[in-house]
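Take a look at this single chain in structure tokens; it is the form predicted on its own.
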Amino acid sequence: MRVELHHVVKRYGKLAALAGVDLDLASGTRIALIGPNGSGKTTLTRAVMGLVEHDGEIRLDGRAGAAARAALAPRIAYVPQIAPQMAATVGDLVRTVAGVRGLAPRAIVDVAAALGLEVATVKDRAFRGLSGGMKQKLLIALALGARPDLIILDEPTASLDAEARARFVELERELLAGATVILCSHRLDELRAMVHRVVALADGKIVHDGAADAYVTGHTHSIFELLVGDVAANDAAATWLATEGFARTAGGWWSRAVDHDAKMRLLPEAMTVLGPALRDVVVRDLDRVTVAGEVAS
């Protein structure tokens, strides 16, 4: 589904949540929509779904207006970051969504099972009584089971463990090949695996729109750790570690935060300068990319 925004503006009093956004997503485009709190991400996605009034125009598959949005609704899905507190049972939700979507309930149940949630065991429980992870698995299953042409994912894996997050990425790729995906996330694993374009917002405006691989490379920070033996007897090692800003931690380890360029520079330098004193190296990427120098949320 193609998504076009033409000078979209949304104000809340004097605050411009969206300040003239222009964006064109061809059918099948997969983007990460990122930015700090208050940047306009939620307002933009709600405007695309037709949930907030706005100035400017939003066209889905070339069609604009409430009537067109209603006609296209069966082809759109949404996974919220915060689960609604619904009193309906799990079984009722699955049956209702399947009925509205024209699906067999099995289409939803199978996705839930793949994520580690057996619907049959919780079908009589109120949705709001589930754990956070169970709620998120069901919400994902309700969305992916419909095989939508446009899906908006707002921090979809925030409540999932590592295994479920990995399975979600696999399922999304398998079930939604060809769909247009708008992913609100700053998780490195999701950006690397799920999107090929990053759109960054700040103060209601687009401040970056480009390839995901280049953005992730330029905005990823890591923890660079070195295990160095007998630094006290090695003046060259001690001088280099101090000059490069490493801090000593427990067990002979030295650590500092680095960006991509520093990481690539320090690795060969450490091997050359420290020589046999270098016993181990660990480089851990932080889980989230940064926007304008600060970790985005």
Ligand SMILES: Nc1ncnc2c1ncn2[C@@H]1O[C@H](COP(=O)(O)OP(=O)(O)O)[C@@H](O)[C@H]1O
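The shown structure was predicted, so the numbers you read here are calculated from the model rather than taken from an experiment. Positions refer to the first chain, counted from 1. Each form is matched to the other, and the largest set of C-alpha atoms that superpose within 1.5 Å is called the rigid core. First, how it differs from the form predicted in complex with this ligand.
The chain divides into two rigid parts for the movement between the two forms; A179 belongs to the part that does not contain V281. The rotation of the smaller rigid part against the larger one between the two forms comes to 16 degrees.
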The other form holds:
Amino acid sequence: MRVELHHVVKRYGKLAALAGVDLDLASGTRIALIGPNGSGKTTLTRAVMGLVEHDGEIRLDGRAGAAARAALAPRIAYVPQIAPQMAATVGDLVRTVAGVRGLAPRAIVDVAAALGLEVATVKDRAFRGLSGGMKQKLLIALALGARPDLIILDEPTASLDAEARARFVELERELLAGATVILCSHRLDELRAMVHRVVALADGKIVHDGAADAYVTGHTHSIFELLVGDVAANDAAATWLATEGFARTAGGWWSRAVDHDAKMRLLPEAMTVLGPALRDVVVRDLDRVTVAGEVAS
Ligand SMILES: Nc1ncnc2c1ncn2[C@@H]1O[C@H](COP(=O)(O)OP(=O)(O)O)[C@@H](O)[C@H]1O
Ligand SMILES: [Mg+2]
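Next, report the structure of the form predicted in complex with this ligand; the form predicted on its own has already been given.
What follows is the entire complex, opening with the chain shown before.
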């Protein structure tokens, strides 16, 4: 499904949550929407879903307006950042969504099972009483099970463990090949596997729009660790480590966070300056892409 935003503005009082966003996603385009907290990612996704009033125009497959949106709804799925507080039981929810979507409940139940949620064991529980991880698994299953042509995923795996996240990425690729995807996530594993374009927001405006590969490489931070022998007796080593901002950790290891450029520069320098005192080097990528205004975590 094609998604077009033409100068979309959303104000909350004086604050412009979206300050004039233009975006044109051809059918089958997969983007990650990133940016610091409060930059407008959720507002943009909710506007595309028709959940917030706004100025400007949003067209889906070339059509704007409520009637068009209603007609296209069966082909659209949404995993919200904050799970709705639904009192319905899990069983009722699965049956209702399957009914409305014209699916066999199996289509949903199987996706949930692949994520590690057995619907049968929680079918009589109220959705709102589930744990955060269970809610997220069910919302993903309800969305992916419908095999939509447009899917909007707003930080869909924030409450999932590493295994469920990996299964989610696999399932998404398997079930939604060809779909238009808008994914709000800074997770490297998801960006690398699921999208080919990164759109960055800041203060409600698009500040970057480009290929995912280059962006991910440029904004991946790593932890750079050096095992250095006998620093106390080695002035050159001690001075270099201090100047470069390394902090002593345990057992002779020194550590600091680095971006891509620093990573490429520091290794040869460490070898030259530290020489034989350099006993070991470890570089670990952090699992999130960092963006301006955000601290690596
Ligand atoms: N319902 C609302 N009422 C008032 N302000 C809101 C509302 N929703 C979002 N905002 C504000 O709009 C800005 C963008 O929020 P949001 O779209 O949630 O950002 P993000 O998802 O990037 O963290 C923030 O400053 C936020 O406080
Ligand atoms: Mg958000």
